[in-house]
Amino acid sequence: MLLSCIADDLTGATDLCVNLAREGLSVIQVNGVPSAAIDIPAADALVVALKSRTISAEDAVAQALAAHAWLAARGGTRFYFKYCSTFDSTAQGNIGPVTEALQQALHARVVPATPAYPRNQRTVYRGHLFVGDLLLSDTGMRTHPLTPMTDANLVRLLAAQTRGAVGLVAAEALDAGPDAVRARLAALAAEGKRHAIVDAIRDEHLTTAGLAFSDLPLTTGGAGLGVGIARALRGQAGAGSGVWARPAVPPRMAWLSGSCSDATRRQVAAANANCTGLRLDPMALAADPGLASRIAADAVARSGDVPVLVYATAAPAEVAAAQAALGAARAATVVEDAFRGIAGALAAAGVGAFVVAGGETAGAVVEALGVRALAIGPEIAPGVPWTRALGERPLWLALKSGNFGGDDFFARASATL
C-alpha cells in the first residue's frame, strides 16, 4: 500500500479516489472505520471515508485515530488527511483537530495543508482561498447551514483550531521546485511551526507539492492535493487492479439530494424539469411522523425506466427558516433518517443504482444500504466518479460533492453508467 487515506466526508473520500484513480492507483474506499475482519482486496490506495466533518472534535478525533490504527496495522506509513476544498470547519474544528492528533500519533514535523484544486478553481494565494475569482468568504459558502466559511484566511482560520503555530509555504516558493519547498518546511520547523498552509495558484503547484511532500508521515488537503501526492508515487504502483466493473443490465436508477449549495439547486431544477420530483421537507417531516414512509412508498411506486429524484435541496432562506423553527441539528436529522428510510425501501424494491448529491446525504444513504466498500470506476465529473459496492448485493453509487458537477449532473451520471 502507497497511500493511506482519511476523509471526513464520503463524498470527499470519493472525489480524493477519483483522482488516485487517475493517475494511474489502484484504490478502494471504505466507509466508516472498518472491523478488523473486513475482507479488502489489495490497492495501492486505501481511503476510509468517515463522516466527522460536523460532528464533535473529540469523536472526530476519535474517528480519525482508529482509521488511522486500521490502516497501521495493513501496513500505511504515509498518511493523507482529505478535507474538503472549502475547507469546511467551524472556529473549533476539526481540520486543525484531527490534524494535530495523527500529527502527534505519526510524530510528524510541520504538517502541509491546502485545500486548493485549480481545475476545480479552487485555489489559493497568500494563504488565501479563492473559489474562481472570489474569496471563499464572499461565496455562497459563507451561508453554509452546517460551516459557515465567513473567512478566506486560512493561516488563521487553521490557527484558531490548533495548539501549534501556522505558517505558509507561499508561491514562490512552488515556483522554485521541490527543493525550495522542503528547505520552506524546514525553516517553518526552525522557527517552531507545526502546520504549514500551503499556495497553489496552478495545477502545477500540487505537482510540485506532491514531490516535496511525498515521504513525509503526514501531509493534508483537498482531492487535489491527492493528485500531485498520488503522481509522485504512481512509478511504485502494482498493488491491485481494483475490482470496478459496470452493470451487466442498466439497473434501474434513483436521485437522491441533500445537498442545498448553488450548484445542486440548478442540477435539481434541471432534473425536475424531465421527472416529478418529490421534495422532504424538514418542518412537515418533522410535524408528521409517518410522512417519510409515504414519500418512500410514492419513490418506489415511480421508480422505473426513468429515474426517481427525492430531494431536500432547498435555498437558504428555506433553509434558514428550517434552522429557525427546529434547530440546525434537528432540521438536518429528520432529513437524513428520511433519506435512510427511503434508500433502504428503493433498494429493497429493486432499485440498484443511486446518485446522492451532499456529503451528509451519502452518509446517510451509504449507511442504510450497508454498503462498507467501494471500487472506483469512470469519472461522470471532475471529483466525482461512479463506483461498484464491494460484497454480494450488486449496487452502484455515484456520491456526489455539493458544489460539484454541471447543471445536467443527474441526467449525464445516468448516462454514464
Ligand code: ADP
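Numbering follows the first chain given and starts at 1. Note that the structure is a prediction, hence the values are computed from the model and not measured. Heads up, when I say rigid core I mean the largest set of C-alphas that superpose within 1.5 Å between the two forms. Compared with the form predicted in complex with the named molecule:
Comparing the forms between these two forms on their rigid core, the Cα displacement of P307 reaches 2 Å or more. Relative to the superposed rigid core, the position of the CA of G210 differs between these two forms by less than 2 Å. With the core held fixed between these two forms, D281 has its Cα displaced by at least 2 Å.
Structure of the form predicted in complex with the named molecule, given the form predicted alone:
Just the single chain follows, nothing else.
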C-alpha cells in the first residue's frame, strides 16, 4: 500500500478517492473503521471515511487512531489526513488534535498541512487561505452553523488547535522546488516547530509539495495536496490493479433518487422521459405501511434491460407540503426507509448496479445493501465515480450527492458502466 488516508467526512473521502484514482492509483474507500475480520484486497491507496469533523475532539482523535491502527495493520506507513479545503474546524479542532495524535503514533517530526486546491479556487499565500478573491473569513464560511471560520490565517488557526508550534513554508520555497521545500521543513524542525502550513497558489505548487512530502510518515491537507502526493507515488503504483473492474455482463440496473436538489430534479425529469419511473410520495407512504413493499415488488417486476427508476424527488412546494403534514424528519425517514426496502428487494432479485442520487439517500441504500468497502472506478461526472462494492456478491454503485452531474446523469451513468 502506497498511501493510507483518513478523511474527516464521507463526501470529502470520495473527493480524495476520485483524485487519487485519476492519478493512476487503485483506490478502495471504506466507510468507518471496519472490524478486524473484514477482508479488504490490496490496493495502492486505502481511504477510511470518518464522520469526525464536528464531533468532540476526543472522539475525533479516538476514531482517527482506530483508523490508523487498522491501516497500519494492513502495512500502511505513509499517512494522509484529509480535511476540507476551507479548513473546516472549530477553535478546539478537530484538525489540530487529530494531526497531533497521528503525529505521535507515527513519530512524525514536522507535519506539513495545506487545504489549498488552486484549481478549485482555494489558494494559500503567506499562510492565508483565499476562496477565489476573498479571504476565507470574508466568505459565507464566516457564519457556518457548525464550523464558523472567522480567521483566514492558517498558522494562527492551527496553532490555536495544537500544542506544538506552527511555522510556514512560503510560496518562494515551492517555486524553488522540492529540495527547497524539504530544506525549509528541516529548518522549521530545527527551530522547534511541529507543524508547517504550506502555501500553494498554483496547482504546480501542490505537485512540488507532493514530491517533497511523499517520504514523510504524515501529511495533512485537502483533496488537492492528495493529487500532489499521488503524482509523486504513481510510478510505484500497481498493487490491486484489478480491484476496480467493470461487470463482465451488463447487470440489471436501478436508478434511485431521494435528492430534491435542482440538479437532481432535472436529472429525474430527463430519466423519466425514457422510462416511466415509480414515484414515492411521503404522505402516501406514511398513511399506508404496506405501500413501500408493494412499490418494491413493482420495481422488481419492472427491472429488466431498461433501468428501473424509483424517485421521491419533488419540487419545493411538494416537499414543503409533506414536511408540513409529517414534520421534516418523519418525511425524510419514511422516504429513506422505503429506499432501504426497495434497494434490498432489487438486490435480492438480482439487480447488480445502483445509481443513487442524494447523500442521505445513498447512506441509507449503502447500509441496506451491507456495503462497507468500495473500489473506485471511472468518473461519470466530476467527483462522482462508479464504484464496485467489495463483498461476496458483485455489486456496482454510483453515489451522487444532490447538486452533482449534468441533466443526463442517469443515462451517462449507464453508458459509463
